[in-house]
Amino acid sequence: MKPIQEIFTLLSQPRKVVITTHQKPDADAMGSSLAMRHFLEQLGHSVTVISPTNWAGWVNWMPGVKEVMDYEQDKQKAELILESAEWLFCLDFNIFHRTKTLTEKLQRLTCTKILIDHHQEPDEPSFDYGVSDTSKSSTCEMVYDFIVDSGHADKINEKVGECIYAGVVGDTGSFRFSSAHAGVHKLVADLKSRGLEHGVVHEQLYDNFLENRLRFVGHALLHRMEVFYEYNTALIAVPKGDLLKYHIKTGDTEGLVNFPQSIQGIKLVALVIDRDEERKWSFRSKGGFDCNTFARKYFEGGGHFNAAGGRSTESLEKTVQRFKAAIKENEHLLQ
């Protein structure tokens, strides 16, 4: 994988570009994709954003989201666009299997593939150009760097700024996580100087849910949360029945894993949700517990040091049992 700086001189030549991201894109994935789209279009490129799957309703406010293609819903048209692409930007993921059913199609493409991502252990041989930096707060921060470093800071308009800010806010936990380094705050100051109305973005991201989602959160915390003080760990296990009862849609469980972190002494929080095809895990930690290593070792996952995800094809009951055995095995790291 060549340094991403080597494509800066190539940006002046308009190309057919496709931007894609991981399945079930969150604020950082969708924000970085749309920010890059709005930037490249100003340079004359023809740009299409293709999501591997559907996405949360609370990102539907983002400028340009209505033109994003859902690969699972419009596969034939999306594949034609992919086949004609000259450049493929891969944002907020670093290995193709994170794009679910889009994986094989992306692997077969012969166009130039460009990576921008901040997760650990990138599959560098799969990309022609790219940057992988785990010290970055978000992929949106990296897209901001890409625009500025390429000499086009003047192209950061209202649309680009809102999309970048949304991803930064989402992946830093509204600036509470350690990833919100000094450079992040300088980025925000720059966006504000360019006219960003940050309150509007916060309202769209966090004050835009239906009543059923709030009742679901209350139910999960009251009835589905276990606290293991001997391991400084909290677990929320959500069965499929709860998702049906509260009419939970894509994105409605976002942020649920963060609530138990407010409990004094808790170092690891795990959330597992019983989906149709598999059980999906989310992990959050405080301090020195490595969620990335834990997720990779026990649940076919990975991510960041203090935030990671995983999966299991076992039943909800069996995967919970596996988790309980795992925290017992890692007791010395959780003290």
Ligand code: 5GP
Given for the second form:
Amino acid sequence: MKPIQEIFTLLSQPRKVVITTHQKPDADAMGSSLAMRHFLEQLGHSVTVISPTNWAGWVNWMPGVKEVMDYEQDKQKAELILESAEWLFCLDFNIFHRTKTLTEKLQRLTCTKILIDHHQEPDEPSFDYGVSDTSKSSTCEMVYDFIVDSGHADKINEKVGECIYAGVVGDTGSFRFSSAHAGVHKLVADLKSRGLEHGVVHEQLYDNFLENRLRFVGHALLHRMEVFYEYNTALIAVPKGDLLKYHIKTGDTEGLVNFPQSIQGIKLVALVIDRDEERKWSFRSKGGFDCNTFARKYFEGGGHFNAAGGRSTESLEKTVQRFKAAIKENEHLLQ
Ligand code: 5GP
Ligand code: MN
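Complement to the form predicted on its own: the form predicted in complex with this ligand:
Starting with the chain above, the whole complex follows.
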């Protein structure tokens, strides 16, 4: 993978560009993709954003989201667009299998592939150009750097700014994680000076659910949460029946994993949701417990030091049992 700076001089020639991101894109994945699209379009490129799957309703306010293609809904058309692409931007994922059913299609493409990402252990040989930096708060921060470093800061308009800000807010837990370093706050100051209305973005992201989602959160905290004080760990295990009962849609479970972190002394929170095809794990930690290593070792996953995800094809009961054995094995790291 050659350094991303090497494509700066190539940006002036208009190209057919596809931007893609990880499955079930969150605020950072969708925000970085759309910010990049709005930027490249100003330079004359013809740009399509293709998501591997559908996405949460709370990113639907983002400027340009209506034109984003859902690969699972429109495979043939998306594949035609991919086949004619000259550049493929891969944002907010480190390895192609994070794009689910799009994986093989992307691997086979022979166009120029460009990675911009902040997850650990990127599959660098799969990309022609790129930047992978785990010290970055978000891929949105990296898209901001890309625009500024390529000499086009003047292209950061209202649309670009809103998309970037959304991803930064999402991935830093509203600026509380240690990843929200001084540069992140400077970035926000710059976006503000360019007209960003930050309060609107927070409302769109966090005050835009239906009643049933809040009832579901209450139910999960009351009936599905276990706290293991001996391991400073909290677990929420959500059975499929709860998802049906509360009409839970993509994105409604986002944020649930953060609630148990408010319990004094808790170092690890795990959330497992019984989805149709798999049991999906989310892990969050405070301090020195490495969620990325834990998710990789026990649940075929990965991510960041303090936030990671994984999966299991076992039943909910079995995967929970395995989790309990795993925290016992990691007891010394959880004290
Ligand atoms: P979440 O719990 O919000 O789904 O994911 C937390 C973080 O871990 C995100 O940065 C996400 O991209 C990453 N992540 C989630 N699941 C996986 C996985 O299966 N593999 C890898 N490598 N990263 C994951
Ligand atoms: Mn991200």
